[in-house]
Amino acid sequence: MRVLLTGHQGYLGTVMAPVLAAAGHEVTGLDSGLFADCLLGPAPADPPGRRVDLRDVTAEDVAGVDAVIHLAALSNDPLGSLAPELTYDINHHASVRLARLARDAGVRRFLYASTCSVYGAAGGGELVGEDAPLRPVTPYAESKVRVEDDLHELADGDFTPVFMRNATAFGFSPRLRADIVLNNLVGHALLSGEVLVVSDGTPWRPLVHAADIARAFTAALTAPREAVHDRAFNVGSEVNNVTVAEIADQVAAAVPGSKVVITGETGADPRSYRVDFSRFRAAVPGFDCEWTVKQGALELADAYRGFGLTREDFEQRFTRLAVLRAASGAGTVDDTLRWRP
């Protein structure tokens, strides 16, 4: 397939890219760029692409496309919460517009990177499945599933979207993110002795590997129409369902000498949930996640000690937040987090 791949130069598009080629699909790019330069190591060799930010999206760039994977979005709960009114715009407003411009293009199937996340506060109870309720409890989460319910909309005899609710993704990439839970716990170990955990550590949290979503997305790319038309799917492995103390343990484990540090000061977390992942293992035989968590906090720990990896950048150029006000207070992006001219 000729595949377009939004946030090629992003956490996860970096790892998808080859991934995708290596399964024969013909990849081009769209990216703003805004984290393409957090590398950590050598640069990837990224597909051929055009930066342009997501809101300025023109019928040019689906044209000939076969498939779309839409990745690239404001990233997290802070960012989300730091901004709101960006997180709709982009997140939200400008998915749906390329969307409707793909199904306008006669792009067939819409890959749509959701998250476990719009779960939300559902508790650690039952296995959270697809058709459980909605409680999203940030704007990052809400965004997320405003599209979800736009684009059922848009689903039709010739377009299919198809609604990815990844689990919380976790590690290495060239282009690293420290932002979230098992890559931020295995750099404060390394770099502190210490696995800093600040809720109480009860929350659970549904983990997967970078490298899982990837192959999920492309085996969802190429999988029948009617086993994925306009459905949702949890994407993960109910292995990798762990309280963040139980990631806590794996971290200390995976780098000798640390110790776990559960300071409790930000409380429980609403955001706590077990989920169900059998919906997609069901309508792709064969799919199952290979990572797990204490594979990926090894993984984590030798690539960091590897290409040496810094306090400064762990906290400045490999936090999305850190990168943008950086970006923000050299001028180098306006109010709105478009390159100035």
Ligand SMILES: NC(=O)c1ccc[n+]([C@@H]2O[C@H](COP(=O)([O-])OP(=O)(O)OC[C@H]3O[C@@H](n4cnc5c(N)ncnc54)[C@H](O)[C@@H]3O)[C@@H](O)[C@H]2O)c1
The other form holds:
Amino acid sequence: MRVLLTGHQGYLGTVMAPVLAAAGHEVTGLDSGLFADCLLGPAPADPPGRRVDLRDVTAEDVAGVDAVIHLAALSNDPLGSLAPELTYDINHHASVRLARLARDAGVRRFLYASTCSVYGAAGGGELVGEDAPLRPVTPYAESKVRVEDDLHELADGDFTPVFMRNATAFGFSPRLRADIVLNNLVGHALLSGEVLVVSDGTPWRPLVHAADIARAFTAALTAPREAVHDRAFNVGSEVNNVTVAEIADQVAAAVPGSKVVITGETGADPRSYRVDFSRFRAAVPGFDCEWTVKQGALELADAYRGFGLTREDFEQRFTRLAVLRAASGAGTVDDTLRWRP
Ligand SMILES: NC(=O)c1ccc[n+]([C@@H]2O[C@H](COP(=O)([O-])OP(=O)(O)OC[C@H]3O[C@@H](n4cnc5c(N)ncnc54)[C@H](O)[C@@H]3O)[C@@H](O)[C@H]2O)c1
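Structure of the form predicted together with this ligand (previous: the form predicted alone):
Up next: the whole complex, starting with the chain shown before.
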């Protein structure tokens, strides 16, 4: 298939592009490149792509494309809270516009990167399935719910939107992020000897490896239409339904000499949910996630050591909020996160 991959220079897109290519798809990218230089280790071989803002896409960007995988976004809860209106502009309005252009151009499938954050403070009691009430607690999660709603209205016999609600990602990507929980805790452990949990550690935070997300999207691309048409899927596996304290224990085991420090304060982030991932396995028989949290912690510790992660990179280069603040402070992007000429 000819696949347009938005966000191909992001954390997940950088891992997904080669997985799609290996499956035989012809990939082109589209990204404004906000984090293109946030590399740990050698630069990846990106697919051919256009450096363009999602808000400026035109019919030309989707002409001749069979499927769109839409990852580009201001992509986590703290970023969304920084500038809610901007989050709605980019994540909601521009995404729906892209989907409309795609549908008008005859694109048949549109895989949308949603998030389990849409479940908000569901708690750890029942496993949360896709039909559970959505309780977004941040502008980021709210923007994802709005896109799902609007894309649902666009679904028809020729246009198949699919809502991939990813658990929180972890694992190595050449374009690393240190602001997601496992990646963050492994970095802290290596750099300071402490696995620092700034909460009481009780919130549930289902995790999924970036490579498993890439495999899930690749499978959803060619799954029979009736299995995925206009449906939401949680992406992850029950074995990685873990509390933050359990994640910290796995990190301490992966980084010898480090110790867990749980500050015990009420965390700023009220999200907590345990998720049922069975619907996607049923829709795409044979699919399952391969990575556990323990394997991911070991992988990250090796990569951080091997590529010489520094404290400055950890706190600045790989923390999206810090990168955007620095770009804004230096005047390279304007208030709307567009590059200045
Ligand atoms: N990483 C996770 O834990 C996770 C979990 C659930 C869902 N998701 C979703 O998956 C997608 C990818 O996440 P990620 O972790 O790779 O995020 P990321 O921040 O690493 O990458 C997002 C990419 O989008 C691009 N982008 C941002 N604004 C843009 C704009 N206006 N125009 C064009 N490009 C723009 C950025 O340059 C970046 O390359 C996002 O939609 C995110 O919400 C991620």
